[in-house]
Amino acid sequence: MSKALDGVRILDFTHVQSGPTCTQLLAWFGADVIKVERAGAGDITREQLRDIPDVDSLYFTMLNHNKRSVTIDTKNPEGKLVLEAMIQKCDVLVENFAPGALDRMGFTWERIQALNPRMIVASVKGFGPGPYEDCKVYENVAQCAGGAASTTGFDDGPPVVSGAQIGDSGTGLHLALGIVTALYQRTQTGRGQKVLAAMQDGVLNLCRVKLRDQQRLERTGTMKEYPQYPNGTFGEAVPRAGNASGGGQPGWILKCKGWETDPNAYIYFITQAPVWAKICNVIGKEEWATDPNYATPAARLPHLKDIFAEIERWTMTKTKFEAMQILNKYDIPCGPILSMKEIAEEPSLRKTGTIVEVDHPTRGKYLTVGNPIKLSDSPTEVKRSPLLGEHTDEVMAELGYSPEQISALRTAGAI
């Protein structure tokens, strides 16, 4: 069966996480992703957080599946000629260098367009145009600058960053969408274009409900679904809301049986209005279904702390999975707090390809995240990440270089 992006060739200048997330996703959809790396070193994450000496780290292997690796010295004049040949043959160049790095290499937008007018140049940057556009950005900086940290955590504590990599991987997902969109437009115009995904912008896009709440707060001075209501105070900016749901359905994380020794013996419980009577029956508070202080969503808002305390008294008598089984029978929305160990061992995630076991020639077998997007006519096969420079000769031959020319390039230090 063909792949969605068969025939698309990607020149991958990315490293660490944001860019490799993007190019790995495109590779999973069938694009031929050629990862350009420095000889002898490669992507810095090959050696970061190693758990096996002298073997590519899980950091690298889990972000570079289905790609080919070539090593080129971009400062070598002959190496630059090889890159020019690659630009002429590829459809997309993806990079997440520091601002201005590609220009300093001699590959400005104008130069790339002269070599290949159909080339799409896609970039991850920390910030878009503005006072910070030349700043270098990493995951947690993006979460802070994009509004996530200021609205995460509890009101009596400091800002908190999320364990989800919304700055790096989140921006990579945004960039992948931009690339595919540009490829589609190219079928109409025949021209390439620049695609920019700024990490601050990507994080803010994922925090849009907090920008919504900022405007509500400025208009009304309060937000009744936040835990600060009715007894707390609101300032000028959206406060940290603990485990509140951030929407019209109040929710909270509650203890379950075993919480004293298991840090993940918790469940997220939502008091959804249409099933309120069922919630009351399950927890043994049938009278709340008709009590004027609890019967309507508006009436319940001032009492949410007491309501969740009562529900927690019930959840603490059940394991999170027992509670899930009971609550699901009544369509009461909830979800267990799953540890990474539980997720890694979940059979259903293996069956759907969301978690995949991959065999690596030096590492052996390891678990990785599979394609989160499932296409019925373009199934994903997760292939191992490449060894450093593993495909240099292969790609050079595809560019038209003879074995003798390849040998000469290697002797010259270009590859």
Ligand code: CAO
Second form
Amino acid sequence: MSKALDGVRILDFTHVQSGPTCTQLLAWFGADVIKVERAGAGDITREQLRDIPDVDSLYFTMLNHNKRSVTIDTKNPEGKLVLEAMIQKCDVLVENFAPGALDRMGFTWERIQALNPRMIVASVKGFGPGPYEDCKVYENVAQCAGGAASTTGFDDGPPVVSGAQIGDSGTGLHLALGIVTALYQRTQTGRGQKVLAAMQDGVLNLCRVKLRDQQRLERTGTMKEYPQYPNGTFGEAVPRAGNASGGGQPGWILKCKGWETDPNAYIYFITQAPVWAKICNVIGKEEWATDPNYATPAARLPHLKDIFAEIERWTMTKTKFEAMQILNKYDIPCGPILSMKEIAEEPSLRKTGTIVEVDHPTRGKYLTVGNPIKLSDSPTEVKRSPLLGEHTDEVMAELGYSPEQISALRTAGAI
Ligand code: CAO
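The form predicted together with the ligand is what I need now, so please give it after the form predicted alone.
Expanding to the full complex; the earlier chain stays at the top.
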């Protein structure tokens, strides 16, 4: 069966997390992704957070599926020529080096364009043009600079970063969309273009609703869906909202049976207005359905703390899965707090390919997250990550190098 990006060749000059998540997605959609790594060392994540000595880490294997690996010393003059040959053969160059690194290597936009005017050059950087454009950036820096940290956590605590890698993997997703869009435009114009996804911008895009709230706060001085209303006070900036839902339907995380020993025995419970009467029935507070103090969303707002405490008295008598089963029968929106252990063992996620078991020649079997985007005409088959330089000879031969030339380049330390 064909794949959506069959025939697209990607020169993958990415490392660590943000760039590799982008090129992994493109590989899953069928692009031929050739990862160029530093000769002798490779992507630094190969050896970071290792759980087995001398074996590519899960950090690396889980971000680099379906790719080929070549090792080139791109600071060696002969290595540069190999990279030039690759630039001429590829459609997209993706990189997430520190600002200026590609230029310092001699591969400016102008140089790349001269080699291949159809080339799309896609970059992740920490910041866009401005005061911080030269800074190196990792995940949590982006979460802090993009507005996520200041709006996450509880009002009486410090800013908190999320476990979701919205700075790295989130920006990788943004970049992937930029690349396929540029590929589409190239079919009309015949020209490549630069694609930039700054991590601060990507995080801010995901925090869009918080900039909405900043403007509401400035206009009205309050926001009724925040836990600070009606008892607390609002400052000048959007506060941390704890586990409030952030939308028009109040929600909170509530204890379930077993919470004393299980840190994840909780459920997210939403008091959605249309099912209020059903909620009252389930928790045994039928009178709240008609009591003017509780019957409407506006009337409930000042009592939300008490309402959730009452609902929690009910959820604490059920496991999170029992509560889910009962609440779903009544269309009451809720969600169990799932641990990574529970997610890893969930059969339905295995069935859809969202969790996949992969075999690796030196690591053996391991679990990974498969392609979260399902295309009906372009199925994803998750293949193991490449060993360092595993495909150097193969790719060099495709570029037209003879075995003798390959051997000479290897002796010269260029590959
Ligand atoms: N051959 C020879 N040299 C190579 C090479 C190769 N195949 N591949 C890379 N290099 C060199 C580069 O030329 C560069 O050298 P110079 O510093 O002399 O120009 C260097 O390796 C790349 O280094 P870097 O500065 O990108 O790497 P770092 O480990 O110091 O910083 C990071 C890492 C992530 C902070 C930085 O790359 C960055 O800010 N990237 C953009 C933002 C980003 O993607 N962050 C998310 C990372 S995931 O958490």
